[in-house]
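Read the single chain below, which is given as structure tokens and is the form predicted alone.
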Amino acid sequence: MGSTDSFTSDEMMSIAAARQLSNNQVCFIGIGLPSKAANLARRLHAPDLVMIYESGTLGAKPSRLPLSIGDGDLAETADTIVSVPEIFNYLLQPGRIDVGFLGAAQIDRHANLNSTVIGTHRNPVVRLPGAGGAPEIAGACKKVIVMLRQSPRSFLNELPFVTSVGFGSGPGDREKYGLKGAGPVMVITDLGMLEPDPKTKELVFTHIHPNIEIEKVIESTGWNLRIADHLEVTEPPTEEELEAIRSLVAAGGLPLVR
């Protein structure tokens, strides 16, 4: 049963993402909302979720939300620790990672991502952190979940720079570029969730979060957004989900009692 309590947009995003994860999946995550989502899933319904952090910890089982990918709790609770090149060469590129989480500054209608530059590359208005391992994650994970807040500044009709390929300009581009994974299967925002149309690969708004008006969604998108014929309302967070995620956040740097 859904909770009648109020909840934040970050809580809704994390809980929606956690619900996409299942037991025994191998999940490649970084810090922030993806880490919160994965740890929440492991505590609620996927105790054997295999979490891989970008620092090289395989099978980490942190007792609290890690503060960074270099958090000692990840190393202490991991099944093993390997170098970052080993993760990419032996796990990611051969297609052994089930789910990869990605964020970005901007996204377009075909789920291409920009985390490199705002403006032109030669004369940027803002320089962003850059690619890191995102292009490889976008290309080789069996499936990708994108998490970012929805606004006209982040949801653009055309990106100034493509850091990571979602579906390129449409059907067939991933195959043309030699990308093995299925690409982004879901984009989770603070307003709802989008999924690619199986034929056109254009993002379609399929779920709207509770208490969000569709006009807000349309105003927050920089292209003529397709709305699903049967738009669903995201199931509100349950009391169990809210209690679990709030205990994760409240623990901060302190270990949680298991």
Contents of the next structure:
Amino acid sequence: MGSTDSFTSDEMMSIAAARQLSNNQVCFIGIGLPSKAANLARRLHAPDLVMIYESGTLGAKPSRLPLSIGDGDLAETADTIVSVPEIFNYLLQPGRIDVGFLGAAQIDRHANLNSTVIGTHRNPVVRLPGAGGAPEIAGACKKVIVMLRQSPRSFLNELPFVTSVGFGSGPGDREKYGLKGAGPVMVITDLGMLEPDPKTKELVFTHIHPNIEIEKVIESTGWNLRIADHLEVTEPPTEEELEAIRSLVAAGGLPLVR
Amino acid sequence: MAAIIPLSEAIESLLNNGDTVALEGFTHLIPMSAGHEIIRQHKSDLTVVRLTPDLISDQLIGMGCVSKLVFSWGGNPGVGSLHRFRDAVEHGWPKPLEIDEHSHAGLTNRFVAGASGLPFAVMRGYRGTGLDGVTPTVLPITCPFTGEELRAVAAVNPDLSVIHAQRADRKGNVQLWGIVGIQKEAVLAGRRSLVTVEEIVDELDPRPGEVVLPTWLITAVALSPRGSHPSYAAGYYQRDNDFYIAWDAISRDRETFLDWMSANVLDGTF
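Return one more block: the form predicted together with its partner chain, after the form predicted alone shown previously.
Every component of the complex follows; first up is the chain already shown.
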């Protein structure tokens, strides 16, 4: 514990994601990996990060990781609590939120996300929970950061279902669909980070995490992955970052498997 | 004025087989005890409307009470799948489940339209997603002022809307606070409404962030202490996160689920 020589790929992913958030940003947070990374950022360099959960808790400051988006700890520590119509219609839809921070089951090369179904909607093989707040978070936040583990099952050439639009089929689609936000700016995985090409809107692998082989990244991607000409290696976790994430996890609140 | 009556009488008199029933509560104040009473009375062929069908919907579906689910996120929050919901959608057990699926914003606006007495609400959403086209309750609409293409979502007006709240007074005025979700809109959209409460008091003293629903907006109030467990009621008891985690194993297998329901819900002890 506490050694910077050894850390897990999940720890690296959470730390890399936390670094993307800056102090005083207003961030709409999905449960699971994004919630963990945002709470980590608040314990490190972004103590005044304004965390919004879709339960209507604005400015939540939980003492430990919440299991659900509506845990009592979120409500009790919030600056205020608003109703569900208010959070979606008054706060999210007009584009008042800086960063949307989303997880998903699957992603494609244009950063479209699936959290609805594997198989078809009419004949599902695996029925996933569905959209929740994700489509409007992906559409209306000024920018979007996505977190998911990278594997051939999650990085697909073609999604069975588009729950939330990243860049649709390429440049111009967000404008065509009337989506006001800029869309995904960064996808953070357990292997590295991807950013959309400014022209083609296709995800480019720009950062590889320490101790990860590029072959592993390619094998874990279901399309012919573009790799940046100047691929950078993600800064390894600092001792402070590792201590913060380990104490956050040790404080409990989440099932061990998460 | 709301009638203050026992929960069993409320479900018996306000809910018919084949009705559309909204059970609302966004993580907090979920009307679990009302759901259990619906199961005990073997209500059937229900259309259940709920943004976040969690354990209560899983139980209603697994016990065969539901023929259609109108929803926007069907999971066990922070834990994983709703196994009874999945079994019904993937394998038709115990019977096929029709779904009308939305985003939270979409279903929220359907309640807002219903509460407003309008046939639909307007929003920016669905476009470019797979949900645009799988539900007949979302259609394109053009803004008459700007020409922007938007989406119209059809009003939802349940036959009965059920919510749970912290308190009512003896006249049936209802007070809730904390995370208040879509509960007010659900009650206003409902043709009939039922509020279960933690306690009935002589006078409602003000609370920060409260929502008060006057008695004349509500059909019936029923006393139901701990009626939200394993969800929670701020000021009364905490969310039982351990139970949400335990539900994963209870609900995964059909027999284990039926045994648990028989021992804990059908005999009325849970």
